[in-house]
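One chain comes next, on its own, written out as structure tokens in the form predicted alone.
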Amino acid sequence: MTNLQLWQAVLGELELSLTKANFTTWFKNTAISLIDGEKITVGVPNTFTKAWLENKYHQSILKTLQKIVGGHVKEVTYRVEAVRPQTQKMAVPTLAVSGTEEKTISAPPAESPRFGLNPKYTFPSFVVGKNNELAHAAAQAVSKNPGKSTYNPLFIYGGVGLGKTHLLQGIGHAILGADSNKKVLYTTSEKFTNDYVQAIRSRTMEKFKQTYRTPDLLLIDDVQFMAAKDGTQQEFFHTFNDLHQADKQIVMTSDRPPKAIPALEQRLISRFEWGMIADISQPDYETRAAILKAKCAEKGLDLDQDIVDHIALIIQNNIRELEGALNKIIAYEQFHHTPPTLDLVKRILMSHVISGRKSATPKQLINIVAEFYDLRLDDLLGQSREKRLAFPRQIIMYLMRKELESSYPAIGQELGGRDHTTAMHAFDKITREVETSDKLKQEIEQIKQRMYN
């Protein structure tokens, strides 16, 4: 392993636990410049970075190095120097373990064709409604003609617990049902990142590529978590290209559309938009009731229609919460040997009514929006009128008025002492745009989910 490869492995580990801003600020233009026995010297671009790494990140760097090379690093020092280009490789002394025995790290296990698929997540068990019919139709089209349809890639986005993973894995089951020899791989972006870091550490990139670049169908969940992970994005870019050029099918899910994922490379955004983008919104009342009936049949629970109607009325956020409510009722019935009645169900689910709309403060809302759009709080509350800041600011004003019922002067005060007319204009503008923009409606629903869950 070269100095460059060792330091890339360290950065890969550190990147998982840091925000993009911190990672870029403190680790850009750093490199291992010297290995002398059990001592490693890290080159840094200036004295400010040197002091910050020594005081803030030293223990993390030391532990990560020890983890990668087997504990044979006792000391890490930092030195200001002109860091050589990252493409230049320097020899690294062999770091031994247990005397003369060289450390080896096993490669990630090869994925089986059905790896990661939940047997419950099939098309027949998926309840179709107005909120998901487009995504469902696209998923079925992919399963019938993988890799060769206009739906490659298929990108499904929507809020938490709305059925994205169910559809994603339903495609895998359908393709395997038609041809059991197909190689299907379901994974998450977090696992992809972890496997990539491990492959760098263990020098098993070829095995990593064999795992991820050979399936007939790659199903990857929650791609938004690749945001701000530059190394992961670069590797996934090449993985995507290899699969797509070989007419292999790629299906991805996210909590937002590609262009709304912060810190995602433009070249990935353009590729994610090559095929079909379909959204899943919150289920309407009729769909929630249908989902409840399907879940009752699956669990062997016989509920009166008025009970189903009540549950569908009070639980509106997502399907997981609906299933959780049914599990509560089943548990109560089994423990008390009492058939559920409407009054009993109302008492059992009282906590859902109370917690369904948790009170959120203006400051919490501002922090949620800043995190959602990957913005610094100081910039969001500042005076800049850049669109990337002004538009999220207007969304905050809209939600403060609509959800928190704040007065316009109070809204202006929370947003850096702005005039109340600015808040009025923002509320009117976003109200109009929500009616015509499905993308904006989806983003606001996701922010509201974070507010109340």
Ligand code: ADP
Given for the second form:
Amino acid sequence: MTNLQLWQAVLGELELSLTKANFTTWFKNTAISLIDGEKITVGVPNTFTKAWLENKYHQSILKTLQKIVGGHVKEVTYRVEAVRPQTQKMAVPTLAVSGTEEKTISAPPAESPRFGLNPKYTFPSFVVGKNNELAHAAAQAVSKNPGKSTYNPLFIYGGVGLGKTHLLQGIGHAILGADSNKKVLYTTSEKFTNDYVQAIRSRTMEKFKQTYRTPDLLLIDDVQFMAAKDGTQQEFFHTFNDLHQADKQIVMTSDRPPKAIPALEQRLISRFEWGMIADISQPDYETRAAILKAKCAEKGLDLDQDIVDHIALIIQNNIRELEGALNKIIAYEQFHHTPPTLDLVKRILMSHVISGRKSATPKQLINIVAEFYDLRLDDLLGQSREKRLAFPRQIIMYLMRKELESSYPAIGQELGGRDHTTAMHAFDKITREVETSDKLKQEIEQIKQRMYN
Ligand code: ADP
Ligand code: MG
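Could I have the structure of this protein in the form predicted in complex with the named molecule, to go alongside the form predicted alone above?
What follows is the whole complex; the chain from before opens it.
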């Protein structure tokens, strides 16, 4: 086996247990660079990846290597090496003019550079938890080294209210904080679309280009809404190319990964996948509690620990809702001039508990899963035991039990009249697998998010 084949085999194993975003982010452009007896050296593209592999994936890498070559491997180390050719930059010969371009760029921007950034959305006010550590680390890396091709573009995706906009703008603040002469532009894909359509109508394309093709940092929020009509995507394609070519940093957010954005042109999808893709998932209980504490401090609210714990327990979907709950409590307090007690908070949040419980019906859940895995309903409920069908079916049974608290016989019934023991088996199986597979865990979280939204 050559080094290359060995590493391919290792990657093949690792890929199964990681989310796609994690896998591509941390293992792209890695290779075995040296095997010296019992020691293996893995070449990585930068120190950031090195640190991440050492801290988070070392055990998995070591175990996988041992599994494949037998127990001889005793030591794995990581070394930063000259970057292998990776993001094929476009072969457009514009290097000669880039020098003059620089000068026009540094002309003072017409509007305040902080325009469009919410002063509250900074890195220091962003609480890091397991659900967002990858995206946060990537955002930090980008703001320290904007334009470096490994993280350009940075693509952050995740469900509503999970902190994408906050993180995106945090990058803007950090870059301006380090150098206030930098030109930062924050925009949404809708504004980009509107501006473009407007520019065509009023024949002000030059001004449009001046705005969008000159920033050092372009932050585009919610790219899933980039219109597929009127040439907007084509214009964005050119904007992207111009900026990327000039080593300007681009950061985008979306509610899903590039490939899953239905109306997105293929060439944009592939551009978006050039750099780094990082996901944000739903916060766990500890993170929710930590965020609440931070928000209380920000708002000057002094809540007892048991109250904070209660809110974190009840409100699980997203962080915007957590803030909403806090605001309700503040409003109540200001109105009644009494500090809230736990009982009071329970009552205030009661409406939430009820509406929060409002979730999908079993039938809706089946539809959500069918859509998620792109399967036909007939197939999903049919008799075939093919893995591509059987597995999603088991996920449905698991979620019906866990989230909707259906009885096993009822679950069997919903899924095309299966036996209750099948449902029990599925529940146990998925419960076990969720523990060990990041990938599965995340898929289930995404499905849950659809169930409750
Ligand atoms: P998204 O863009 O993903 O829909 P936002 O960035 O608008 O979500 O976040 C919603 C609210 O939650 C914002 O007020 C934001 O400050 C807050 N928030 C989200 N994540 C965090 C976090 N990790 N720490 C602190 N506040 C957060
Ligand atoms: Mg947002």
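We call the rigid core the largest set of C-alpha positions that still match within 1.5 Å between the two forms. Residue numbers count along the first chain shown, from 1. Note that this is a predicted model, so its numbers are computed, not measured.
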| property | result |
| --- | --- |
| K191 C-alpha shift between these two forms of 2 Å or more, rigid core reference | no |
